[in-house]
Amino acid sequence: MIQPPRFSARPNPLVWWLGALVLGLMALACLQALPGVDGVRLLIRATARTSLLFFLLAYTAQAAVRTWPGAWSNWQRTHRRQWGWLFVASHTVHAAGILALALMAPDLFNTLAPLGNRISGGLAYAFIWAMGLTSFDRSARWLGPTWWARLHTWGLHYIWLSFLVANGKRIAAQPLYAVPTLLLLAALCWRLWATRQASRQVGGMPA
């Protein structure tokens, strides 16, 4: 029987410099495949499927451990920080991309970003970054675990809500959209399975 790798219960660094280093590789290709706008939209194409990976990565992190106990399973919730920051990395990418458009191509970012995606998109990005800006202990420690554990909560079911929504409403024109909404109602499913079973492991009733 093959047995998993056995991975250390410490953070590893390679995993964010890593990630990174796959993110900026796959910004310059997108520019360099295709020139002006058009490359600058498979940017924000592809970094809204590394976003899409890397906050399902963390997000799922906790309940992978509950589920499935293992060393898999452990590496993916001692990386959840490392996620955390791979997503903010991508997703600011995204935002870059999307400033570059408005700039570009006003006409066409106006019609795609309609003022209400822009009000809702620009909240998700506060809590990006705010969530992002208290991932560091000290950061964490100024804010105090009430109000750091509030930001996290609500900002991590508001980012849900916006990729269930982006995904979901282009499912009619672009049937492939399906795959990653129905991902984000899995995971918002396992979460909350976990979460139950774990619930009633410690009230001392049968699992």
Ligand code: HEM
The other form holds:
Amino acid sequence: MIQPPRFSARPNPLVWWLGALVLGLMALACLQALPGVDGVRLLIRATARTSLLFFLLAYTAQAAVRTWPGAWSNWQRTHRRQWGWLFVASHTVHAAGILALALMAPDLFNTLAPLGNRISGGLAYAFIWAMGLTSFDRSARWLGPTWWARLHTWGLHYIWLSFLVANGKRIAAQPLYAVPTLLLLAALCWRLWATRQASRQVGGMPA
Ligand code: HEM
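Can you now output the form predicted in complex with the named molecule? The one shown was the form predicted on its own.
Let us now look at the entire complex, which starts with that chain.
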């Protein structure tokens, strides 16, 4: 089970602010580049990609430290919360784009996101926002370590699966979607391998 992270090393708050600034500028650029519905669709696609980047940085942070202990992996892990918050921010902009698309072009929205997608995606959002809200020391303490670990373990895997399905289902129409799909599978294998290595080192106890 995942443990609530202890943040002894000091994360640099600039990482969050810079990431948020880039997200904001990217959102403006998308809406400026293409007018109306096309700009909103561009925003939805762009934020899906920034979300994947931030998600993967958080998802592989522990495995990176276990595999290649060093300055970069330490930096990546120290900023795990920042990657998580940036992922939440990016996917909240994805949600804003979705809402705008639903209001501006309801028929197109129904075609692009049928009911099943909305239900499974809605559950992912419940996890995303619950995980974001409990990624502060005070709220994590309020939830307690057992429920924190349950929420963040199930949420992380469900979000991973959501990305896998969202990218995987597009491969037939556009083979380039194999790139994010393979990245997600590689990230999972990396985590499993790093966990297995760590449990071997501590005499078979899960690390
Ligand atoms: C109710 C929830 C959601 C709805 C209604 C929704 C809707 C959409 C729509 C309409 C698009 C296509 C935009 C276009 O081609 O114009 C899209 C793209 C995408 N969404 Fe979402 N989404 C939801 C949640 C999620 C979640 C939870 C994830 C992943 C964790 C996700 C990942 C993606 C990805 C990877 C793409 C493809 C982006 C690309 O083309 O690179 N979405 N979404």
